[in-house]
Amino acid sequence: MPAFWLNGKIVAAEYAKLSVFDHGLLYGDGVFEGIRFYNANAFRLAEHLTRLYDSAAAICLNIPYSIDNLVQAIQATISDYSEQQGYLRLVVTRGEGPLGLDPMLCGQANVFIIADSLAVVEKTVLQNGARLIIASTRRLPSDGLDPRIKSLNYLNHILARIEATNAKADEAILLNRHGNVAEGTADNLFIVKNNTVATPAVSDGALAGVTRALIMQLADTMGLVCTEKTLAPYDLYTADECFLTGTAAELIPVRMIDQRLVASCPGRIYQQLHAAFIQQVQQETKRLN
């Protein structure tokens, strides 16, 4: 069963809700983090709740819980938990106001975290590749919406997810207004062609996501030449190997683009650096315990 930690307090399920007149409801006005966790320790914390509070400060939004609050909440969460791995979401909202849009006029920010299992895709799809398309839905550019806020604004995004339901694909990749790459409805895109593994800049509209910060990171480790570039469609249609990264995806090696079968799926490259990403959670986690 899911547990959930609301306002200061662990509350049962039918005590986690929230005000109809909370702007994180009425216009998406809040910031939000998900969160793994491994062996009952939550899996790059620190990363995580610095991104949470720079998105926090670009929006004017004041969390009413210190870093260290929040860790305290997070393990308290997670020790209500029934199982010692699974996912964590951490949700600030502007809290309750009147209708209109001015935040200024709300009350105090409300602050939930829920812990529960969630798996992006189906075990298949991890061992055979995951089918892309290349959505229609543009991401928001970055002079509208800086991709480093984790907003509650994830409409584009659906829209995204709709069509690659619709097409019967795995997941939707999101161009820019340029027509190059940004990202996955939620997740980070990398290829990798001869032997360099390439991922979209944040200034083509990614997310600075935290597992593909630790993907750059192991990638360099293993003497791997890593870049961030702008890529376009091209790009991905003649990629000797694709996969998404993303703190609920993990990592997704990619069979299909389009229709277009990728080179190698799943690719030695990813395999590798799989097999690290696997190994680097457990010397994290376990350390901690």
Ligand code: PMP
Given for the second form:
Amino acid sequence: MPAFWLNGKIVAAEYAKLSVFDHGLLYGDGVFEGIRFYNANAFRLAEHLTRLYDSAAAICLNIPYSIDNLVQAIQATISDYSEQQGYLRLVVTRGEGPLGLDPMLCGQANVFIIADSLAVVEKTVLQNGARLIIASTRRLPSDGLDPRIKSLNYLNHILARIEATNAKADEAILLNRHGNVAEGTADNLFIVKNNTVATPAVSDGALAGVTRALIMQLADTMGLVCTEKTLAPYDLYTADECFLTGTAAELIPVRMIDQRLVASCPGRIYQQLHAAFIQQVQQETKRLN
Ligand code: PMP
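The form predicted on its own done, now the form predicted together with this ligand:
Let us now look at the entire complex, which starts with that chain.
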């Protein structure tokens, strides 16, 4: 059973509801975070909350709670959930307002948290690797919407997701308007070539993913060269290894991209990073209990 926190308190499912006049619903006006918890502790919470407050600041959205308040709210939601591990969705909407875009006419932001389970791919995909397509839908250019803002506007990612589903693929990759790789619909992408790990830069349209940052950090600790690099579809097709990272996705090895088999899946470096990731999760979340 999911658990819910809404505007200051834990509520039952029937009260976890917002008005049809909320601008989060009417215009996608709001920001959010997806956060995993393990051992009943939220993972990399400080990083997620920093990104949430930065996203809110960038769109002039006042979050009516302090970081400490939200940390307590998250802990309360996890405690109310039946499992020790799961996924949290923390959403801040613009709040209720009259029809029309102007956010200044809205009342206070609505804030809610859902704790639930989430598996983005099946176990067999985790073992055998995901099949990707490169979507024809492009990532919104950063002069339209800065990719660092994790907003409620996911429509072009949803269009890419529809392309993946129609193609019977597990995930779609969005290119930026220059035709270079940006990211997956809800995850970041890494390749390995000649023992070097590379991922597109935020300026190429990648979200500054919390998992992405951790993987870059772990790669560094392991003595691997890991760089931010502009990647063309060619670089994906000719990679030695490829994998996806994200809070929901964790780490997913990639087997095939646009019908081209990736040379090694799950690759050696993927496996090393995956093991280091699992160890890091346990270390950080167990210590807190
Ligand atoms: N890109 C997009 C578009 C996403 O929605 C997500 C999920 N938050 C990611 C990348 C991965 O980021 P993170 O590791 O912070 O979950």
